[in-house]
Each structure stands twice: as structure tokens, then as C-alpha cells.
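Form predicted alone, single chain, as C-alpha cells, below.
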Amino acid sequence: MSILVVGSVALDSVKTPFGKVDSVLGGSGTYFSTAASFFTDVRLVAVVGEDFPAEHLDFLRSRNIDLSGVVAAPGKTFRWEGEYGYDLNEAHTLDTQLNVFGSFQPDIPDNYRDAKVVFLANIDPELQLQVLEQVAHPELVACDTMNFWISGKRDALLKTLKRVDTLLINEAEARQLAEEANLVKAAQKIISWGPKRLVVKRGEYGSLLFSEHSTFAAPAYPLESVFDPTGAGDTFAGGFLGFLAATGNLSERSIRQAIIFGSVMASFTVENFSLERLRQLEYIEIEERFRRFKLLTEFAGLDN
């Protein structure tokens, strides 16, 4: 199944305490898109400007992603600059320029309405619900949100989750939208308000994975080299989806090893700045790192 997404296409300058780099090709849909062709085909919806380099469109193409829902509007591209400390899990945004994603309204094209698989980016909550009402039939729609949204936009938000099956955020943001501290119990909450499952995001230390009636943890892959981990939630998200879009199996079990593919592919992302390291990436590397994250909690049938 091909998947449609929507989100942002950006330009990104970063820095880390391990380099810096200026106006490279970031945004939540570049991202997911990225991961997710290794597994499957995808249709983006997005908006750049006249400034947004050819190079980037080139490498999308590339990737076999269709870039039909990708409207050139007049001004300059979205641009996003942070910086990061040691503790990369947490993003300093030093300046943000919304430009041309100030004004975006996603417009789906009508070959992608029939999408079955539909991944809502961390975009304003009031367009995810227009994407939706554009969309068909779709079997499985996942969604990113943010803080800002959380708290600037709830009711919207609210109504969103009421028809996504899958929500995907970060442990901060999960405690805020249920208003719980305790993470467990917020999971609950959100589920009872739409949601079949929540994934929480939580960097160097995994994710988690909540149903109605399950839970199921995973673990972050150790890396020596850690350089930016810009991108590293939605392309978990690209891994995630794009493993499920592929094998059309929404059981508990392919969902949990959509989960470590989700996060084989995070731990690529962030061995280098911008997409630079899954421009390299063969996907007979991603099937070696895939076994090997199944032997770091392996334990069965161990002699010792």
C-alpha cells in the first residue's frame, strides 16, 4: 500500500556540539517520506518557495517519492535553525521563518485520495482534519502533533485524534495532552479518545508502544557516533508506517516490529546532519541493523 503524507519541507541550519550546518534540506515530511520509501511508495503533499533548490526535488525523486501534491508558491521556503547541547534530546529552536507553510493549505491531489495509509505530520491540527475530509477509505491514519498545538489548538486537536488509529509524540507532549503525570495513565486517557495506539518517542531511550489492551517497550540502538538528531521522530514515523504500508498487517505482532523498524531507522538518521546519512543507506543494511536490535533483548534459548 502507498502512503500519503502531509507535512513541511524545509530548509534547516543546525548545530551541535559535533559540527554545524546551514540551509540544508529538513521538514517533517521530507523526513518521514525519506524513511519511508525504503519500504514502500509515497505520495507528499507540501509547500515550497522559489528559493527551495532543484538538488533537493532531485534527491526526492530519487527516492521514488511522487512529488505531484508539492506546490512552488511565490516567497522563500519554510527555514528552521536550532541548536542542540549534549543532551540531544532536546531542541533549542533559535529562530523559526514560516514563509510560504504560513499560508499552506493542503490541496490532495485526486490520485492520492485513495490513499490507504495516511501519516498527518506535525502540521496545525485544523489542516490535518482538511487532509481527512479529502482522503477516501484510508485503513490505517497516524498522526504527529506538538506543544504548541497542544496548547494552542486542543479542541481541534481533540477532534483530529477522534479519527487516527495511531498518534505518535514524545513523552513530554503525551503528559501534557492527557494532563497526567504519570505516563501509563496518560496513554490511557488519550486512547479512551480515539487513538487505537499511542507510540511515545523518547530518543536515546527508546519508545513505547500503548493499546487498549497491551504495552510493549522498545529500546534505542546503541551508537558510537551520534551527530544531529534532527528529523529522528518523523523518521521513526517513516520506518514505522512504511513497514506496516508494506505488508498490509496491522497485527499486534507486525506492529511491534514496525516499532524497531521504526527505530533502525532513527538510528540512521542521526549518524549524520540533515539526510545525509540515508542518502548512503542500502536497505541491506536496514535488515542488519533490524537483526541486531532483535538480539539486544534477546534472551531465549541462551545457554548462559
Ligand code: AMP
Second form
Amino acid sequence: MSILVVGSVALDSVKTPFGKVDSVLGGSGTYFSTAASFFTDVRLVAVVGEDFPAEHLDFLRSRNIDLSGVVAAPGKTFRWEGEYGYDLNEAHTLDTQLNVFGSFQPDIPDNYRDAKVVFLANIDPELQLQVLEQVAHPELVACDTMNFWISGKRDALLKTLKRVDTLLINEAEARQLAEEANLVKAAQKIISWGPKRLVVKRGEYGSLLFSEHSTFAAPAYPLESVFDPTGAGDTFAGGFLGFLAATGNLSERSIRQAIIFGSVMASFTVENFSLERLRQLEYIEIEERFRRFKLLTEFAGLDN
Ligand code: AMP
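May I ask for the structure of the form predicted together with the ligand now, the form predicted alone having been displayed?
Zooming out: every chain and molecule, the one shown earlier first.
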């Protein structure tokens, strides 16, 4: 199955303790689509401005991503500027310029409206809802968001969540959204608002999957070189949903495997700035890291 995604396509300026880049390719929709494209067909809905370099669109096309839902509008592209200290788990937003996203009204192309798998990447929750309303009968809807929208558009976000199966957010966002310090209680509260599952991303500490009746914990892949965590969350979602859409299997076993594919994709993204590592990535490396992940967490029970 293919995936329909709405999200930001951006020009990012990022500073980490290991270097700095200016106006490079970024955006939640970009990172998600690129990661998911290793597993299945992706149809992207987004808007870019007149200043958006054509070579970035060529790159997305080269990944076989369908761009018929990407509109070029008068004005400037969405821009995000962020900084990380030595604690790479926390991004500090220095500036967000919505630009063309401020007035974007997504109009889903006819050939997208039958999408069965939908990803609402981090973007204004009102846009997320507008996209969802144009999709006929989605079978799996997953969603991401961030502090910017949790505090700025809470009501719209809660409305979107009612129609979401799986919410993927980071630890601080889960606490902020639920207004609850304890993560287990926060997860239960969020699940009571609509989503069947909550995936909590914890940066270098891995991730947790909560559903009504089970909890699953996955580590993060121990990496020697982490340069830039930007996009880790979106590529996690791309690996997670890409794998589920490719297999069409939503069993608990498959969802746990998808969490590991998400972790694998995030682990590659952080090895370089922007999408540089993903540009070089081969599918065989994804499989190899998936296998190493299994070894990482394998241990004997008490009775064998
Ligand atoms: P993450 O995976 O959470 O590190 O996402 C990083 C990407 O999110 C960056 O490439 C930004 O362009 C994008 N981004 C940052 N803030 C926002 C926002 N408020 N809305 C949509 N996208 C954003």
C-alpha cells in the first residue's frame, strides 16, 4: 500500500556542537517521505515557495516520491532555525517562519483520495484535519506534532487526534500534551482521547509503544557519531509506517518490527546533517542494522 503524507517541506538552518548548516533541505514531510520511500510508494502533500531550489524537488522525485500534491506558491518557503547543545535529545527552536504554509489550503489530488495509509506529519493540526477530511476511507492514520502546535493550536490538535490510530511524539511532547508528568499516565490519558497507540520517542534512550493492553520498549541503536538529530522523529515515523504499509500487516508482532525499522531509519538520519546520510543509504544497510538491533536486545530468560 502507498502512503499519503502531509507535512512541511522546509529550508532549515541548524547548529549542533559538531557544526552548522544554513538553508538546507528539511521539513517533516521531506524527512518522512524520504525514509518511507525505502519501503513503499509515497504521495506528498505540501507547499513550497518561489525560493525553493529545484534540485531538492529533483531529489524527492529521484526517490520515486509522487509530488503531484506539492504546490509551488508565491512567497517564501517554510523556514525553521534550531540549535542543539550537547544534550542532542532536545531541539531549541530559534525561529519558525510559516511563510507559504500560513495560507496553504491543501487540495488533495483525485488520485490520492483513496489512500489507505495516511501520515499527518508535524504541521498545523488544522491542515492535518483538512487533509484527513478529503480522504475517503483510510485504514491507518498516524500523526506527529510538536510543542509549537500543542501550545499554539491545542483545540485543533485534540480534534485531529480523535481520528488518529497512532500518535508518534517525543517524551516532552507527551507530557506537555497530557499535562501529566508520569509517562505511563500521560500515555493512558492520550489513548483515552482517540489514538489506539502512542509511540513515545526518547532520543538516544529509544522508544516506548503504548496501547490499551500492552507496552513495548525498544532501545536506540548505539551510535558512535551523531551529528544532527534533526529529522530523527520524522524518519522514525517513515520507517515505522513505511514498513506497515509495505506489509499491510497490523498484528502486534508486525507493529513491534515496525518500531525497530523506525529506530533504524532514525539512527541513519542523525549520522549527518540534513538528508545527507539518507541520500547515500542503500536498503541492504537498513536490513543489516535491523539484524544488529535484534542482537542488541536478545537475552535468555531465567529458565533457559
Ligand atoms: P524532527 O524529526 O522532530 O527533528 O523534525 C525536524 C523537522 O521539522 C525540521 O526539518 C523542520 O523543518 C520541521 N519543523 C520544525 N518546526 C516545525 C513546525 N512548527 N511545523 C512543521 N514542521 C516543523
